[in-house]
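Presented below, as structure tokens, is a lone chain in the form predicted on its own.
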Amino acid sequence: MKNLVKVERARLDLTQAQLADTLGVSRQTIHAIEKNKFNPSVILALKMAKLFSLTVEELFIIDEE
């Protein structure tokens, strides 16, 4: 699954640490999500999408392979 978390975080001029604090997770979690090493929980994905004013489907793209 691909995602636009890094792009959207940069658009809002947030560091990984700032985004993590806002969402109540660790900076390492944000790093892992951005590197596609970790898929967030549904709750976290919804929180991220709301923060970025996107739908979950816009923020996280499923590979159709």
Contents of the next structure:
Number of protein chains: 2
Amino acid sequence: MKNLVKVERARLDLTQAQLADTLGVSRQTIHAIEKNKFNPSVILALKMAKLFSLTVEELFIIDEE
Amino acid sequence: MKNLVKVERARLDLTQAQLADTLGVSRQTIHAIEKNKFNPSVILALKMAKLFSLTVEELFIIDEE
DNA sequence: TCATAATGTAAAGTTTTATTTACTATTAGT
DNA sequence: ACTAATAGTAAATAAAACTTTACATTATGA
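May I ask for the structure of the form predicted together with the DNA now, the form predicted on its own having been displayed?
Below is the whole assembly, all chains and molecules, this chain first.
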């Protein structure tokens, strides 16, 4: 799975810390998601997608399987 | 948060066990999600939404905040 | 170049998702 | 009423998300 968090965050001109704050998670969580270290919860994914004005499907892309 | 898993599963006429199988998780996981015992991963949410021909946003609804 | 903000990384610890097993309750068919 | 399939529940465990702290690296700007 890949995601567009880093580019969307850049689009909004937010630092990892600012995004983390906005979403109520730690900066490390943002970093880990951007680096595909893990698979976030739906709630977090929904909040992120909403913030970026995208659907969850657009923001998080499952590659094959 | 609430979700439409139970009704969508009924629409496809699947048992919890069949759905679990299809998604590669345990029956208890399906049960827990239907009962809002927890907040699944995006990957699982994406797979479910795809199976039900819905978006993640349609299948999992965050109430308030 | 010096200072500072932002990002990368890593380890230890907590919390929550997910599995496994197992047993009970409910429903449907014969 | 009996049987079998399905669903509810619960507890113990494993695995993964997420937090906290801390420090190293890279970029930015005065």
